[in-house]
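First comes one chain, alone, set out as structure tokens in the form predicted on its own.
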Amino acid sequence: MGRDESRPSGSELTRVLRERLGSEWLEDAGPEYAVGPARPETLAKPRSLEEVRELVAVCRSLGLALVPWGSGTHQHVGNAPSRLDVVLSTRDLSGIVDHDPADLTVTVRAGTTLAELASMLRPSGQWLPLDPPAPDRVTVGGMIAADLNGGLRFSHGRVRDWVLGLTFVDGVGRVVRGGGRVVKNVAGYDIPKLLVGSYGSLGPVVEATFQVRPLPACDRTFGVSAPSLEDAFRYATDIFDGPCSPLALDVLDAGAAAGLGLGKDPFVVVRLGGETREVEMQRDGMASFLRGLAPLEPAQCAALRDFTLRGPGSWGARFAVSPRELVHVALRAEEEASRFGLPLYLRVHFGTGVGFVRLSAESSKEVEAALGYLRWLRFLCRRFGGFCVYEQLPADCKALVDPWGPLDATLELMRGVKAALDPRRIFNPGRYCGGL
């Protein structure tokens, strides 16, 4: 795809790279590393920062396109890269570098999965309060690159709020370190935040330092059905305005609730954490005005967490508006899906302004309706000053719509950052907003 035919391909490219790098951590890439129609020739699995730096420098000198790869769970987001020669797997860059329980900080290599990180922190009674989908597969580097957040953003914010520092290799082959390993840090450019949500377009994250928190003694999730989506939002508003302090507060439409095995009606999910007695008091308080409130099983909590990746429907979009507009947009989204004749699966993080829709569309008529619906949803969100990103689309539909949506004045600024850190466009060329 857009490949320079003068460059070596297949096993020949792997052989050339081995000669240049003198390494055995290179092999021919299998079809599972394809990103849309773009298929790499070589899989690189460096084991150290220096090997990453050497690989990037050689790829730059040969004009090869390189895609950083954690577990590949979110490679479907955005455009397929216009070129792809080498996949840089971070899975052999794993493990904790430093953990200071007293200072509540941890430094971890990028290929560590979130489940592995959680198990390493748990003996110290600490956690990183972020809950992206599929923690058994999603890596630390992937979470940063794709800016993956879950329902905990209601109480604990986003990935960028917990990153104290990180190390990455830019497109010139320079090792860039931003931030630090302590909570109190030096002044200067906040480089780490540039990498959050960059989808590997600025370079591979090799190592990251996070602030962590004490693990709640008790962490429980409850749910209640509602007669309508409007009623579900009313329940959520009552919880939000009440004395409880939820860790997460989500609203599901009837389709999402049914798809997750939570009944046939709209559903409200509230996650509580703290001391056991504190959680019980909050539960009892909510039960006094939410008839039918009941605890969720661990499998139901896991299905809810994984909704954006493994939920019902094969199409997915993420939208964001101001929190005060979220209810209006969600109700309109449900109403308009009926008009388009589409089954809708809707989940919103109440109080944050962020929502997700998933759709099912197989026939050509359904595909046309789904595209029309997503265009309408993006228009509605932009009307309220928000945005809508089409995160999961069939490959042939990406030529018909822009997965990222239009950018205004920020595009030139983003081009400048890309030019400064990756002047030859070797990282994920064409995948990100505006074809960056």
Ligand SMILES: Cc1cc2nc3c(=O)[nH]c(=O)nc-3n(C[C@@H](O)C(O)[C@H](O)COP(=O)(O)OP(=O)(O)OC[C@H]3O[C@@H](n4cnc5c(N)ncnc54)[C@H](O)[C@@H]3O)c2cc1C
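C-alpha atoms forming the largest set that superposes within 1.5 Å between two forms make up the rigid core. Please read these numbers as outputs of a predicted model, since none were measured by experiment. Numbering follows the first chain given and starts at 1. Compared with the form predicted in complex with the ligand:
- Core-aligned CA deviation for Ile426 between these two forms: less than 2 Å.
- Once both forms are fitted on their rigid core, the CA atom of Arg20 lies less than 2 Å apart between these two forms.
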Contents of the next structure:
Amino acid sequence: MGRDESRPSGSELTRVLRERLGSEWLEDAGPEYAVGPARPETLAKPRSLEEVRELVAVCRSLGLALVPWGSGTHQHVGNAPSRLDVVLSTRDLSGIVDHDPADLTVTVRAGTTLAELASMLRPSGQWLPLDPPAPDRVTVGGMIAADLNGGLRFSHGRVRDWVLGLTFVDGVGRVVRGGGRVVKNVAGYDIPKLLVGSYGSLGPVVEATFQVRPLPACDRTFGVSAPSLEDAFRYATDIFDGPCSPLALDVLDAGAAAGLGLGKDPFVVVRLGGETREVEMQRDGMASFLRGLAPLEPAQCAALRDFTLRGPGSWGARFAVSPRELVHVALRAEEEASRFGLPLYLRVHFGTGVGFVRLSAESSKEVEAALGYLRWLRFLCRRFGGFCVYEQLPADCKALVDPWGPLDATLELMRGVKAALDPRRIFNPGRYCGGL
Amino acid sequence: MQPRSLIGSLRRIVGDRHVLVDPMELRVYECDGYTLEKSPPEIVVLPGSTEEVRAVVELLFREGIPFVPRGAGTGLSGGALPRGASVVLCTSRMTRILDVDPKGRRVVVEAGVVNSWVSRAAAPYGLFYAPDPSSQPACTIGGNIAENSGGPHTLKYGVTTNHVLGVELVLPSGEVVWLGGAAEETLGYDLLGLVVGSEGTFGIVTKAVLKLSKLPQETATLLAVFSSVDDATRAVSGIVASGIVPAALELMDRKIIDAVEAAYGFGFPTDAGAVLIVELDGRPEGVSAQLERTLAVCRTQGARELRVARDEKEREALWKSRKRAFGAVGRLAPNYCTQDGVVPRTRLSEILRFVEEVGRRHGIEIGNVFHAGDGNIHPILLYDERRPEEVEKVRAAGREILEACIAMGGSITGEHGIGVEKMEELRLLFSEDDLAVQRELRRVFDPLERSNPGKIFAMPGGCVETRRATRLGACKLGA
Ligand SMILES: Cc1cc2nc3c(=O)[nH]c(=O)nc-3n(C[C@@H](O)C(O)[C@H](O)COP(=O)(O)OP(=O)(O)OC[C@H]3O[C@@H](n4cnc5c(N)ncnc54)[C@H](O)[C@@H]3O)c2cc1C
Ligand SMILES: Cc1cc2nc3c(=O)[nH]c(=O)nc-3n(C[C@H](O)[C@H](O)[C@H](O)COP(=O)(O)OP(=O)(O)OC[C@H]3O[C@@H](n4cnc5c(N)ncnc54)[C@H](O)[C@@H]3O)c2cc1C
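If the structure you just shared is the form predicted on its own, then what does the corresponding form predicted in complex with the ligand look like?
Next comes the full complex, and the chain you just saw is listed first.
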């Protein structure tokens, strides 16, 4: 929703920016930092909260648009920003600030990757029980901003459930702290929630505190093929209603299973964790009614985790509906894809109502079909109280369909939030839903 | 509008019986569970549906009259105190459970539904609603959402915000919006996350979609008796450090044990320094392994006695003792004030020593019953409201305790909210900029600060000003 704000040419302002901030942590941005048609001139790598604040303050006074950047893995999501002058890389804002194992909390800087965080927690027998794709690249800030979740949400909830507090710089140039560093806290409004899933549109997150948990003594993933997608859902329902307490419970259609090397039939994945005996008993219990239940290889687990980024197909969409309707929506989605003549790859987090579809579409006829299919899928999800976001679209298709989809009466409130925190629209302008 | 014609208009919306103006009836609403301050409202309105709430709020908006949302009035920070406004909107008639969806593990309720009714409605399906404040037989879901309430079991299961999926909110302008819903995510900013814990300052919640959890297969509840509070807190750290996340981990000190014993006679050893109630739940194999480890940790930390509840009856008795502890305290003094600070778990024994010292210094009796596993302390300060000097001492001691929590990297409230009680301390916890951002966000929902004014944020110029300006008599010029 590119609102074209008229202003002087970028280069002159860039010169002023570098004059004011020096050149120690500013450089020319390469083409890899383009987001759609928007090409930034400057790459900034601030090393401290204070430098982030200075950068934002100067950009604000000059009217330069700024995009926070973790490792760039999810920069494809959403509209292309209407303007983009400066990339704020969090690469030099990394590392643990504070971790006292006995408190079960950790404070970490935004540019830390999830893999780094995990390796720092592991020696104390702890983890942050979230499993978004590509932990070797995804940063803590990117995970918060893009609200990246994985199968563990079945048992452990989402990013919002684990962030206790955070520090960010808003578009007025204020350093803002929300929440705190203790596991229970209701002092003031829950600002961290607002930043989770804000796609960098409210300001760069510089530091965050998470609650962490003891690592399960035993953590194993099993899978089983099913003759049909309906059967796969029946298996998942039996597990869901039965005595097991899985960490994650996913259903894949035949396309996704094949794409991940898990056979050619629909597939159910169950991740179990806890005391060793607990895991064994649950596995035995399931094996008694799920013939063929077998452990997954670590590589298969990783491929599943990275499905939304590296799965088969080049188009991707995420949807959420009431869990009561999930099976119905998934079955319809599968059925309809064949009517559109499209190969579909479907993964759902059972019990949460959240799913992902991926598609391949190359020829112009296929592209046409894919767009039609995604429009239909959004319509279906909206009918069941949900939504559907097209996360991966070819750039030239973003003009044809809204990657986010329509917002209801809450758009006015969201505009108010954006206006309060970023009145001059310097962060990722136009990127977020509703053109925020 | 004159008060009399306002009352007439309100009666036309909700019915004659549901607008209270008789001073005797209004006294019930002069405070909540925080009794250090009282201020009776002039009108209490009891709407019976979202539509009635909408119409009432819209009328008040047009007339320029602020209001205070109220559930059961069990709040402990003065959130429902009619201080900045003289009209109270109470949800006590909005008590329908609208939908139970066992398959999707969701329930849709009206805001006035009492917390414990939700678990009761879910129980036939093997499900329950996890947030369980000790006040659960009385407090409402609307109040829980406003305060982001916790309870003993939030250690493992999380607080209210982790279990609310959607709310229907009547904005202070009278507009009705849904934030979230049955789906686990929504498009756009997490406004729902912001509303939970906003203490009624964003409008009135009229309905909510809540998440239900599966009842654990096995539960083990343990009473561990220690000679001193220090030993008990060391056991708390030991249990957490051993890689166990108990469902609940609660501590009661000597004063509370005495009160509970005197009131109910559960059979606690009255010479104990402190007891822990530890609950473990999950799969049977996991629970038995964790119970072994928990018992071992308690022994190492010098537990004098370990009692594992043998059946549901014994388990219930233990929980009754914990959840009725506040009630029992009522026998010790005419009044009490509960603090709600939080410290990192590793600083528990330090803060408890400090609490003891503060009590000694001010000559106030203080008992402790609290969510030890979360580091969420609840010192209960006993006093007599007829003695002004005691009231002052209680306020001063409370402030010192909260300042100590801040100094230890903690918070001034873990579950009871800021209300009117901790507005000053909030300024110690956050910078001017932090608070400015919070106020700006409030104005996104409530630009004229009509919903629960004078709460959370200390008003420049003091609250006396606010109170006077909002008396109804002064409103005839309004709008
Ligand atoms: C097609 C494709 C293929 C990929 N393949 C691979 C692969 O094979 N292997 C692999 O490891 N990874 C791959 N990735 C990358 C991906 O892994 C993401 O990893 C990552 O998810 C997002 O985190 P990030 O730190 O990169 O955030 P970014 O993508 O940089 O940012 C995501 C959003 O968050 C905002 N943001 C980022 N940081 C902050 C902050 N601190 N504060 C506020 N807002 C912030 C941004 O402005 C943006 O809106 C691929 C990505 C794509 C698009
Ligand atoms: C004995 C006792 C034990 C307690 N134990 C706990 C505990 O373990 N954990 C815990 O967290 N709390 C506890 N509390 C505190 C209290 O019960 C909770 O804060 C509870 O959530 C308040 O609910 P209520 O319905 O009584 O709300 P009220 O006291 O009526 O109101 C509380 C706040 O919520 C607002 N509000 C109420 N309804 C709405 C609505 N529909 N929409 C918008 N705003 C609304 C009010 O304006 C006010 O600011 C305890 C209190 C007592 C007296």
